[in-house]
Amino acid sequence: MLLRFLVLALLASAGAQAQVLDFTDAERRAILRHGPWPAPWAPDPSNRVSGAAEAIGFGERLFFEPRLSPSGKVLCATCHVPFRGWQDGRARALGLAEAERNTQSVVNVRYNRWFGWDGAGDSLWAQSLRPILDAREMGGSQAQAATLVRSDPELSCGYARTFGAPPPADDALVLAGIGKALAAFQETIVSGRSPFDDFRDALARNDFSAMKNYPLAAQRGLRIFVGRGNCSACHFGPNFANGEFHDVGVPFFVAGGADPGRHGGIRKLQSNPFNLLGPHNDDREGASATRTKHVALEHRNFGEFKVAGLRNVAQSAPYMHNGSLATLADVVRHYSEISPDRLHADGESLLKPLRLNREESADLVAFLESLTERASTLPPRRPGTPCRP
């Protein structure tokens, strides 16, 4: 009887072992660098209401306010639709007119260093103002937005509760406040834990029984991601993004010319009166403005676009800065077949064609799909005190 029990135990153990790949020490270290999740976060020092309940409630109200657009037809949630993964599912954003770029999701946006495909925003609150002022998106203006907040009793009350004083006569100050409240709300939009996170944490504690719950296809795709594919060279850390900009061989030609990408973004950043070098930065120590002060315009920046975070990536199709790739399978195919001739020649390129076969491509897609959250595990938002003017 004892012998039969030992045989059955050995067979069960062998069957279980077949469900977990034998990752090398180097692979384990690479995998563990993609967590833990949720990642630590601290309020934005450039935004004095970052993390404040009143600001979060006021920002949420503004996020769904159509009158920030003079037409009354476009709001932040027009492009950042909650039930579409906080983006719009379109190849290119559509406000008052169609733009040249894909709408980025605002999920996990609080972990970014630069904002927008070209990094023209150096803070989330400054980036939040860009669609309001863009003629193709919301088509508003500094004066119109400030007048709305001052004249509407509910919005004026929300502003006063958030900043401790009624909206001032200075339009720029009111507009900066709008951006800071919008940022405070967006900072709360964070993805929950995914099947990958459960596997990563089980790997960290050598919990074999928990590791075997992660599908083998996803494990094989993960091995490609951190190994042969070298995907984690750019998509690393808990949010699977290095926060920088690269040319990945996606065409950047648009109607009437070319999209300059990061090159144009740096120019916009440097001329933006709401950048962190300006008077609206609440960080009196000045540390938050260091990267803005030292950003340099280089020729190689032309045609570079931001590395997107990969959490919930299965929910944010279509892909790339111009929405030119419809599915994750298309993205994997792009990197599998990429031509080095399409890349800039500045320095040695990290990108080389992966030449994945059909099974390997499917495994990599399975891994990317495993980054989708099951459900949010963060505390619920605390709305600000309702305004009843």
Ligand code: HEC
Contents of the next structure:
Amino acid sequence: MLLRFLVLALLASAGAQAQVLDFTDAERRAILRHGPWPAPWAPDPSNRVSGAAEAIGFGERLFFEPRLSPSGKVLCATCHVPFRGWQDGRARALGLAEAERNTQSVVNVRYNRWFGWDGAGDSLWAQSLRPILDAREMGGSQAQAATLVRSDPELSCGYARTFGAPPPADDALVLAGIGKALAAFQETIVSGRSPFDDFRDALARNDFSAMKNYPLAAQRGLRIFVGRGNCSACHFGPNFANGEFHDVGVPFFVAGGADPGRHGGIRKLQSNPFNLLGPHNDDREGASATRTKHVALEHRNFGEFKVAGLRNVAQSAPYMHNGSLATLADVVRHYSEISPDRLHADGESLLKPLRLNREESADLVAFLESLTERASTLPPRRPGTPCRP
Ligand code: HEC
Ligand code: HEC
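Having displayed the form predicted on its own, please output the structure of the form predicted in complex with this ligand.
Now the full complex is given, and it begins with the chain already shown.
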């Protein structure tokens, strides 16, 4: 009896391991484009303290500072919870009140081109100011945040170390500095390597025995992802996001009407004094401002949202800009049954109902789960010397 069980178990594990799908050359090329990981990255030229150790330490301090909200009750980490994949697990964010959108994770945020579901931010530092000023999130103000940093000895010391001078009297300058330090910290939050990355690199080296470690279900899901699912068209490159905005048929009605998505985001971007065309960009003559200058409002932007990066996606349920889909299986069902009538813009040329059967749907979920890092993204704690003036 026991012997029979052992033999069966051995056979099953051998069967489960010993296979690699016969990927075509086109599939191989498509798979290789999703790496290597971590992808190369250069400091942000619009932020002169990007990548600087002092700024990272000060930014981490601010990320966990409840007094940036006058209530003393809401901090960045209230919604971007480090041990919950840097988001909150809620459908819609809850700060001082409930917001309309789902909290985005800040993992791998340094690879973004635009920020927010609607792209209302053109830099990580400007995006980091939005929740401080939003009445439903932290409910603060420029004057309140600047006064806090000027008057608190530890924070003003952190500011001085980061920028080489104590916080100035100009509130807007201090606020921009807060954003830049917060950005420097968030740039360090990068996901670790996943089972998919090991498979992708083994494929690149033609290392058949290492490729076998990647479960067959994930391989079949990957084939759908780069092939008939056309998922890679939008979830492109090492971070599985093409940096653009699309309508994938998620309803955009909210309590008070409709969420205009990218259309509203462009308006907010253009009127934001902290955008890259404004005085706080440390690279105003440089290329970083060009994209913002050329952004143009088009009717098709209505109801478009940012393509989400998919690394660690299994850790960030619920899904979509409004948190309306509870699980990855629900997301796969959404794409499988998508109704082309609901799509506008260019969604219809990239998306058609996939009509996946049960096994194929499970395979696609297995692939998405294989994008989860093996070790946590908690940035290493820097002992650092406490900042005392
Ligand atoms: C009340 C919950 C809440 C708080 C507090 C909060 N956020 Fe967020 N965060 C969100 C939501 C919701 C979004 C999506 C916003 C949108 O689309 O308009 C978001 C988006 C972001 C993004 C953009 C991510 C991307 O992929 O584009 C960054 C960066 C960010 N937050 C940083 C911060 C920082 C820094 C703080 C603290 C100063 C903070 N957040 C505080 C809920 C919150
Ligand atoms: C036309 C571009 C496009 C294609 C093709 C596409 N996606 Fe998406 N995907 C998006 C956009 C845009 C969002 C965010 C939509 C929203 O919130 O309204 C998204 C969101 C997601 C999310 C949720 C991420 C999160 O953090 O909330 C998952 C998972 C996902 N897509 C998987 C897939 C899979 C699997 C396929 C292929 C079957 C696919 N996508 C095809 C553009 C696309």
